[in-house]
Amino acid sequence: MVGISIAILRLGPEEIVNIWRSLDIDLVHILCSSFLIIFICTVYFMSKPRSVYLVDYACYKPPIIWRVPFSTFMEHSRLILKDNLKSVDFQMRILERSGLGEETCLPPAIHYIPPTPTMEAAREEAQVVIFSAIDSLMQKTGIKAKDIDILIVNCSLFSPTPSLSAMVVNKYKLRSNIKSYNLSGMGCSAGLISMDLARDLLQAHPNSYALVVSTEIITPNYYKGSERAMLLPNCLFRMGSAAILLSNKNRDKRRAKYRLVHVVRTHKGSDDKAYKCVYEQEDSQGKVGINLSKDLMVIAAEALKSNITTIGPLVLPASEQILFLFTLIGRKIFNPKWKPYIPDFKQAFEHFCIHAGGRAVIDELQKNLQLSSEHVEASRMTLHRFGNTSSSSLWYEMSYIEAKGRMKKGDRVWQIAFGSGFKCNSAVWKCNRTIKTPTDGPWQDCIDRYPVHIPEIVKL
């Protein structure tokens, strides 16, 4: 290279011009080629999907004074349903087998005898659980209210006017040009629907922050009748909320905990049984509640199969995909009675966050996905400590894994949730950095006690 430079310096001006002419280079061609290369590079980088990072999240932890031990729950049931002892016995049997512990919490209005589910009490619960989670998240991340570009709030059964998202805008004095969304009626899987919506919005709006709030407000939805299928939610659902901060800013890549890899949504609403298996309705006495169908687990299993069929090719190693394909072809061509091959998702994920909808839900998924007790530990312990917190339960489970110090850089997490409609939704996250054991969070004062043994039946 040095020799070439010396040779060029020894040449005179006329010799350099003659060499340039001998190359027969057309300046117009050079400019056109350069423009084409720049244009192609620009189109590529503009069309390339933006990475979506989970900067951090926070879960609401109810105060201990709102806890509902089994004895308190059953005492209230006997007083409220004193004319229907069969319904009281039914609730006791459900609670004995529920997998819930003695520290789950219900809002103040439900502690009254009889409960007082007023609009004012419901708003107060919403303000407490949502604002507490957001305050904690802002403290963790240092983000200011004016920095938030997108706001999504999901709450299935409580949809007041103004909306819950408007309530957040008002509380934190968010910008007037904020893109605000309020999702309702979408069940326990609405949190992952919010993630999907946030991802799409972050693809369209560069250099933005998205705040997602997932919750369920219990106060107005406590069933006061005696229909067994509608009493089930009373036994399982408890207070909870989570606030999640997403970003597509490159500068957040280092500090972010996770990167969103996939979101897969499955909707079985075209089938009448699936559509009505989780259904809000009035009973024979005109009391409103959520009716959970006996076919719920069968429908959930079918929805899961459809979701797995879609997500499998995206995450499974080639060896698992080939085995699955060969088995599928064999059943179609040779023998339909062949046992279907269940892919080993343990090769694709290190952690599983299964919606803590109830013991039966976790048992069914553990069986269908052939998971170990450790893989479903976060789900079982979340159900035991906090109950079914609806769409926010996935984040209590993620927090459990972090509190145990198990989340390492490169680990892959599969979140699975079910919701009314009927829906099965999945999200795949990849851990950006090894997560240090947090000193705060919902598990702060009890993680050392977990995991605990949960008997099949807790005699009351």
The other form holds:
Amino acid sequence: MVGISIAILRLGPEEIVNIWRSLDIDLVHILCSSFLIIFICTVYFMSKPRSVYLVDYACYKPPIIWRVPFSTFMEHSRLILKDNLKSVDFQMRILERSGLGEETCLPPAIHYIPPTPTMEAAREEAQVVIFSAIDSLMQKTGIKAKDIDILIVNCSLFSPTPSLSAMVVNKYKLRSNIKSYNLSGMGCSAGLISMDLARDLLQAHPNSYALVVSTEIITPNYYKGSERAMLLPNCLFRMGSAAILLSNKNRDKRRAKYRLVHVVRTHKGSDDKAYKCVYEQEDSQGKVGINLSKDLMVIAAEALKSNITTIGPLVLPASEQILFLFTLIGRKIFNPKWKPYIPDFKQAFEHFCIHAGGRAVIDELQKNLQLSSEHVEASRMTLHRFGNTSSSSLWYEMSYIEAKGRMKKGDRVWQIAFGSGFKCNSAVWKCNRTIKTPTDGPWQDCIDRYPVHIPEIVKL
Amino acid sequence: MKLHYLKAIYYFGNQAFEGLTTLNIKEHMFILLNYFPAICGRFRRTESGRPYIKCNDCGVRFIEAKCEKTMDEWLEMMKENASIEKYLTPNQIIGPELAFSPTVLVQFTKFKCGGMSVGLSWAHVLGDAFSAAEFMNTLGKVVADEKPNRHINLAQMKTKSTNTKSPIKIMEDPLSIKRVGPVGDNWLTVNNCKMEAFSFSVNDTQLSHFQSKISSKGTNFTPFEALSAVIWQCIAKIRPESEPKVVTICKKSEQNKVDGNNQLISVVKADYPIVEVDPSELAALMKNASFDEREKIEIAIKKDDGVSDFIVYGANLTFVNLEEVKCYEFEYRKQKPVYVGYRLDGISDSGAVLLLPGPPKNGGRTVVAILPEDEVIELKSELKSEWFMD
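I have the form predicted alone already, so could you send the form predicted together with its partner chain?
Below: every chain and molecule of the assembly, starting with the one above.
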């Protein structure tokens, strides 16, 4: 192409006209060629996936009066688990090493001794967290209820009838032809599954807005027994929710914050161990809780490896891919003892949002991906300030990065979430415009205190 | 003071709490507690065994309760049997696990008629009744959206520094306190008999009648001195074999200090039989009792670095002057309490008598006597017969 253009340019205008005449093109030829070109262009544009833009998102900030300082949590545990001092001790040790801070929040029903998780209380919690996030989002984006075409709500452990998405439709009087979906039971990675679903729907429906709400309702899921493997979620899970507005409209191209580049989902459920590693069951006394197996970290690392194998080729620069390929071939053919080459993802991404599942998860990923502490700062600080808010934690982390003023145009963000199943899901976003330090958001009043040094063990 | 607990009950009519949910009430309490970080803490022990409060934001225990009677019915029932009031306050002591024992507990009891009682259980170790009343009054201010005039006071700084270089003179324990067996982590006084509280009001006319009856030679006695002298004598009559010759008096310290235990503790000793003497002489003794034993108490405690256990209330028959406690100043949404009751728990066998201000409508005073249960009836009849009080 370049060669031909240079040749053409070197010729004078008269010679170009001569060549044109000699080609002996008549009207039919011209028409056919134009039609062909137009046809090819149309096919190209039609089959190109629509760009999905993230217009804006809002995270719920629980009121400070619902906070659970370590001392309060331990006192309540002691009173509730009165006959099981070993379990109380266990909880204390978990809390000391958890990486949580003293401002994480639990819903009011859980503040009772013993907790009073009724369905009514669960619905109230759902209403407070979801409606606050959506109200905040609507105020930020200026969108009206009647503009929403697609609604997806994901909440793993609370699934009433009518569904939470129906609750949203009812509250905001959304249109009767809305495409609403409610995802439940999909664990902490459901947030990215919702993104994937929204993206697919936005391919099928042009010119639409999709509202995605990711949350986890704590009230009905507080474990009331004393089995140690099942007490862990009580120590880590906290209230939170996020509402995200996605669009495939052209006019949002300018005002959107991010563009969705890739979503990669990896499901390890075919392996029995992976399937059972986060398992909801009854303990020996019939109390329902979530059992976390001891191999959780190993399985998470495996799932991550699978996910990286798929996402690597999509995002890594050629140099990293070649290096990885060489080492892989080398290990297989030459010497299995060669250390596996871990591609340097820092070259592919500026920011990392690792689901704040727990301190161990973040430590493991930091080690596996060889990330610096600044890269995992958003995750650690979100865990400290908000606890494990399940599917919405990724959005608190994004919010942290924005609040710190680190998000510039063109920055690529990698969101990684793990969930029961066992699933590892990733989403890659590209920042569309440099984001000025927001004056609202969940970090508004405390961002100046962060980053905070989180000791290995907090003395209670 | 750690074995004593102050109980206060504020009775409000239906307008004060109408339409409020538990969450609304708690919201105000959170704001209030920002000004009292020590109350939100829990006790720990140092390596030497001395207890201290760790301000760890653990908070105040909040109890919701319901009563099937209307408030008027309840107040009627109380006239016959004042001990039922204990159901309106939380009755948890500090211990057996210090780290998990709240020092302050509140109980909101809703009555059938819509009225609400606010019951406060306040560990005396945090401060005296004046501090407790201040705490509740600050809550009233917070509810009215007024900014309380308080600084966040973290630690009680001692104004006098003890000179540890000079050898501590081995002195006898002062009379106002009694050493009790090591209570360990169960901060409760062990009594030989069950203590019961009863209260009666003395209105303004009765009060002035008393004061005039007792005054002699032109010396005027305050209501506290007059009433205490009278009650002292009555109690002496009902305890013939063990007349209370020594009496402890607690009253408000003149200095306007920060919260804490700032009461003046003094002791009055009578060398003659109480029963026969004129009450005005007893009142005179009380008036002149000005020796503040607090320093002696501090020295006694320091002898073994704050590890032993002592009691003040009930070591001897104790009279506590709470006339100036601003208990009726606690306003919830501009509603004043209908009635306020104060009690002390953890009183030892010699008993205690508290003198509180009366309800603003009636004026006068409310007297609360906490005595061994078999003495209560006798005292009641004695007061009725001798002094026409009921």
